[in-house]
Amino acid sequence: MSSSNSVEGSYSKRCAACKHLRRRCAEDCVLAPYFPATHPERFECVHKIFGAGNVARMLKAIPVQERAQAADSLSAEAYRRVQDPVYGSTGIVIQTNQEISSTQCELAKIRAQISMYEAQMATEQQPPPPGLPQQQGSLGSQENMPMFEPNDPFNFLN
């Protein structure tokens, strides 16, 4: 009678991984611990991309304290690659990259026009040389402000 119960303790215990493939879970069965039954997703996508054998001799092959970070970076890639089979977690970075980049040069936009902005604004707040008329009107319009001034260090256009 107490073989029946610890047969059916183990069976109503398994883990993920026994659940998938449908077997008993061993009390030392290496994928337990980081594959349990509340999550049967994880495994599913690790053993649809790199196989349940391999999964485990991967896992046995590591020292014990690193096997849950090699799980959980497992199963990432593996969820990954089923989401994109052809790019898996590289597209995320590639990605990443791309948006990093494009970041930078809107950033390096941005600077050099408040630099620009900055230089043409130290040069309305300057009092004009002798003999040149003031402009009219008010400092901030459009009318009144050329887009680039003829001694501007920032005029490329000289």
Partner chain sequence: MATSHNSSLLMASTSSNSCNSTITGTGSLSGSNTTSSPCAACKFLRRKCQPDCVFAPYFPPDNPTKFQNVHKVFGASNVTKLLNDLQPYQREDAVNSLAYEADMRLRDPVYGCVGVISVLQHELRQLQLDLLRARAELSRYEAAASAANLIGNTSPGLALHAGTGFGHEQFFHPQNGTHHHAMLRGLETGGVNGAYNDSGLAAAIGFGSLASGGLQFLKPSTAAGGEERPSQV
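Complement to the form predicted on its own: the form predicted together with the partner chain:
Below: the lone chain, stripped of partners and molecules.
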């Protein structure tokens, strides 16, 4: 009884990966810390897309302190691939790129409008050259432009 209990005990401590693969979970199982038995669907997703062997190999090639992040990113990618078998995470990249492009376009348009306002304001705030009749704060208004007489171009000096 005790031996079966110990066997059952060791089996109950298996990680999700070893449970799924129906194998003994070694103490140094590389997948155990990142695929606990409490979340079997996480490993199933990763196994379906990457394969347990590939995941274990990839995690082994990474420093221990970064393996948790790697397992999380692999899980996220696998989940997205299951949701979208054609594009997976790449679909998010495409979408985000498109959003960036459209936002940049809109920003450029608004900045162009702002520049025009700023240019106009700068022109309006410029004091008129001395001797010229003062304008009434308008720009491009024909009726306020000084009338240069071609026969007396220096009339304003009077």
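Note that this is a predicted model, so its numbers are computed, not measured. Positions refer to the first chain, counted from 1.
When the change between the two forms is described as the motion of two rigid parts, residue 26 sits in the same part as residue 86.
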